[in-house]
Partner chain sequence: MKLPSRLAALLAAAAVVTACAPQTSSNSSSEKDDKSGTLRVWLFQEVGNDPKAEVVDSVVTAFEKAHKGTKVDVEYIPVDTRAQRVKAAFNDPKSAPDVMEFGNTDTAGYVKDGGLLDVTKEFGAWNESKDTDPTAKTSVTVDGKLYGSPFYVGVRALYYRTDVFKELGLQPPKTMDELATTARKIRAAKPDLYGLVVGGAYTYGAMPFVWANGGELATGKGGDYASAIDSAAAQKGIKAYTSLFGDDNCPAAKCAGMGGNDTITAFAAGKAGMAIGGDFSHTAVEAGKVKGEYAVVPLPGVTAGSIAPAFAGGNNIGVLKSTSHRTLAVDLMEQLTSKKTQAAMFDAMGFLPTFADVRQQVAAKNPYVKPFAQTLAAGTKFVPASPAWSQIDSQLVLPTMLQEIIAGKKSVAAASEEAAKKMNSAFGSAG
Amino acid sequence: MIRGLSRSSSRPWRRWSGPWLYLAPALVILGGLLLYPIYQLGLISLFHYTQAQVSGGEPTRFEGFGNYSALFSDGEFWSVLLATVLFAAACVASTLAVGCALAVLLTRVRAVPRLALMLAALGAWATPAVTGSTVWLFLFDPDFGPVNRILGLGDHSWTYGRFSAFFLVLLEVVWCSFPFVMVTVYAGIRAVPAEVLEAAALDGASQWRIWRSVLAPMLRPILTVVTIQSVIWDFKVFTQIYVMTGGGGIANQNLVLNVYAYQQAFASSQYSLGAAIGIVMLLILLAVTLVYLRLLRRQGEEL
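Return the structure of the sequence above as one chain only, in the form predicted alone.
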């Protein structure tokens, strides 16, 4: 009896520890690759860290939260943060709209056009950000770009104005981001029973009404995933802004947090201030990730 009790009492522990033992090697590697850099970033943000320390000198002054206090008292930081939030929101909304519309279109076209659209979208998705940004700059170039010629805009410079530059970068971000949304949502639509869509069509529902009242509620878990991931990706955009606006635009009118952190750390040699911006971005994205995990857990309980 004692042996039976000891075996049965050890089984719950084995069921709990078994998955963690399998995950342990990956967790150790990820811990070394992620936790240590975050620790170093947080440590640098607490010291007075300049070019002298990068060259091998020891930090001479402990700032504590002084870098964060200087950051939060700087009006430029709050304006850049607001611009980052608004720009990321516009990118996410546009990416979702284009991706969902093309996903519905994929269900309406024949096999050959569907394959062509899939290949074109995956080509855009696989294009490196630097290459894509350079191509979009050429397309909208005031002297040699075809877009100005087609629209009859002459030598209009898209990167000169603040909003036109942000709009140009938004187009490139959407172009390289919508394939993920399109493919994911298309897979979800294909999993919806055809009888449900046929019943809605027989009841006289339009395509927009079918999407709003039938598909969108059934695809809510998938839409939540692509939305949160798009928020994370678009909030930390760097390459497109840096390449297409020349490092932040004229008089830094097109700064976002990632580019702002780069300017503070590498252009001004204020590495501690740049690290503080990085920690702030990390906390914001961590909060978004926690909301994402909570929504996934809640949807799993509902299902």
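Take the two forms, superpose them, and find the largest set of C-alpha atoms that agree within 1.5 Å; that set is the rigid core. The shown structure was predicted, so the numbers you read here are calculated from the model rather than taken from an experiment. Residue numbers count along the first chain shown, from 1. What changes on going to the form predicted in complex with its partner chain:
After superposition on the rigid core, the Cα of Pro37 moves by 2 Å or more between these two forms.
Tyr271 is among the residues whose C-alpha shifts by 2 Å or more between these two forms once the rigid core is aligned.
Once you line up the core between these two forms, the Cα of Ala251 stays within less than 2 Å of where it was.
The structure above corresponds to the form predicted alone; please give the structure of the form predicted in complex with its partner chain next.
Coming up is the bare chain, nothing alongside it.
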């Protein structure tokens, strides 16, 4: 034992390499499953790579940043990017607001309504996006949908106008993603000591004040996670737009980046252009996440 120890201390690189050795299996798997595909994605984005190249009908051609310059010089890309950012921001804000409000509500109601709300939320969560979108679309159908009948809107078409179509999709996105926020925040609130909340209530704080001054600061790590999650999800929304607006809306007015990538690139097997869009999305999401984490760090919060 003693000899073994002295031998290991006589080789300082071992002490240094020790942690890495233990981390190696995880790193290898992460590298294989994450880095390698990203590397491939980046590589493909530099070539002219379509189905003809994959199946060997034509030789692969190196294009440098040709795919990127084609993408950036397409005016539609920029308008789609702007629409995606705004739409994702609206979705994240609405999802967080609804999720947090219902989480607070959950702590204030009795067991039976709480169970009912939980089950309803879990039902929405478990519904596949395609099913949810189709049902939602049916509810708002101009000819057969109950919503128009109840609101007395006649045969108003919700998907014809750009904003009304985006609004309809936003409702569906919020509906299927608030349960995650609600359940997570609810779990967080449960972990907050009851005395703190009681003290705030005794001091005469309103429900809103308790949330803003007590719960929100204490739940900050959890809120950070659900915000980043929501940003990533809503930025990458595909199914809802694709199903509800018929692949991008009237004259492509409801395109978001993911649907744009599918329509412009993957549906016609232009893998290299699609890969370039993928890389751009990856960089944007990475930047958003880093900036967000940085802002939190500056406020003195450790994650």
